[in-house]
Structure formats: structure tokens, C-alpha cells
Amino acid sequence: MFHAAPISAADPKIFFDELAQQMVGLLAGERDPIANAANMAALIFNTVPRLNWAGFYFLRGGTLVLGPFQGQPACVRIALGKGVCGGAAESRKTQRVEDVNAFPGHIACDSASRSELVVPLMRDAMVFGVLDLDSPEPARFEAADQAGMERLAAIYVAASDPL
């Protein structure tokens, strides 16, 4: 059984290096994308401070459909191009939003969320989903968080078979 080791959050570089090592170990030997997403969401939610939601949406046609997550119940379907998640999927660029209430078209699945970080998941230059993180704190996510989560998303994509 895998046990997440405590990580010191004092230095973001060290934090994400250690989290990436744990992620590689957690996903080692498993290729199922849903199982890997479930374990990754749990590891992130239980390791990264000040989150109220961590999870995945997977693209089905022109709609993002809820995947494995940790946190409050969430929106099940998000149209491509709608909200932060749909915008990240459509643009194929990470979205780091300091104040979701100021984001045009924000979809409020959890009214407690104040900031959001969404990383598109890509294989062969095609988006197949997003990794979504929410926080109850405004401006919770910094450039180091974005770089760290993009690194974790790349680990997930490399470790998982296509959906």
C-alpha cells in the first residue's frame, strides 16, 4: 500500500519536487487513466494546502464530463469554452484565476471557491481533459503552483493509457 510522506511546504520548488516523486511512485505500474486520476486527485487534495476541490474533467465530444475528484459534489458537465475549465480546454492553456467571481462566465459549482487553477491534459497536441483545483482563498495559486501542477499533469499523462 502507498502512503504519502509528509511534505514541507516552505519552499515551493522542494514541495513540488517531493510531490512529483510521490506521484511517480503512486502511479508506477498502473496504466488505467481513471484509477490514476482518482489516486492523483486524492494525493493532491490531501497534500496541497488550502484547497477545497481537486479533480478531473474529461472531454467527451464538446463537453467536459466530471471525473475522479476530492471535495464537494461538482458540476457534472461543462461545455467546451465555458467557465475556467472549458476555457482551459478550449485554449489548451493553463488558467490561473485569482478571483473566480471576477472571471466572465465562471461556473460556480461550489460557492466557497474563490480562486482556481486549471491545467489542460494533452496527448499528441490534443486536449482530452483538465486537472482542476479550487481554493476558498482569493489569489491562492501562484506561478510556482502552476508550474508544479503542469509537471504533475505531465506525469499523469505519461503514466496513463489514453481514455
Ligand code: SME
Second form
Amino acid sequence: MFHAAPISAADPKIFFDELAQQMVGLLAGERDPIANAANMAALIFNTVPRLNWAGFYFLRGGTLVLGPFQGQPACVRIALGKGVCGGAAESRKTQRVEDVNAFPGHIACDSASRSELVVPLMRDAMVFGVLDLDSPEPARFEAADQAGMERLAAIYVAASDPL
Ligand code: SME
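Go ahead and give the structure of the form predicted in complex with this ligand, now that the form predicted alone is out.
What follows is the whole complex; the chain from before opens it.
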């Protein structure tokens, strides 16, 4: 049984080095994309502080559909280009939103969310989903969090079979 080890590092570089190491260990020996996404959502939610939601949306027939997550129940379908998630998928660029209430088109799944980080998941130059993190704190996510989550997303893609 894998247990998420608490990471207390104040230095984000050390924090994400340790989290990446745990992630590689957690996903080792398993290539199922849903199982790996479920474990990754749980590891992130239980180690990264000040989150109220962590999970996946996967692109199905041009729409993002809810995948494994931790947190409150969430919107199931998000059209490409809609909200922060749809924007990340369409632009293929990470979206780091300091104040979701000021983001035009933000989709409020949990009214507690104040800031959001969404990383597109890419394979062979094609987007196939997003990794979405929400925080109840405004401006929770910094450039180091973006870099750290982009690194974790790449570990997930490399460790998992295509959906
Ligand atoms: N806020 C997101 C929707 C997903 S939930 O945060 C889980 C958005 O605007 O795309």
C-alpha cells in the first residue's frame, strides 16, 4: 500500500522534486490511464497544501468529460474553449488564474474556489485532457507551482497508456 508522505519543504523546488519522486513510485508498474489519474489526483490532493479540488478532465468527442478527482462533486462536461479548463485544452497552454471571479467564463463547480491552475495533457502534440487544481485562496498558485504541475503532468503522460 502506497502512502503519500507529507512534504514539508518550504522551497518549491525541493517540494516538487520530492512530489515528482513519489509520483514516479506511485505510477510505477501500472499503465492504466484511469487508475493512474485516480492515484495521481489523490496524491496531489493529500500532499499539496491549500487545495479544495484536484483532478482530471479527458477530451471525448470534442468535449472535456470529468475524470478521476478529489474534492467536491464537479461539472461533468465542459465544452472546448469554455471556462479555465476548456481554455487550457483549446490553447494547449497552462492557465494560471489568480482570481476566478474575475475570469470571464469561469465555471464555478465549487463556490469555495478562488484561484485555479489548469495544465493541458499532451501526447504526440495532441491535447487529450487537462489536470485541474482549485484553491480556496486567491492567487494560490505561483510560477513554481505551474512548473511543478507541468512536470507531474508529463510524468503521468509518460507513465500511462493512451486513453
Ligand atoms: N472551474 C473550472 C471547472 C472545473 S472545476 O473547477 C472542478 C473551469 O472554469 O473550467
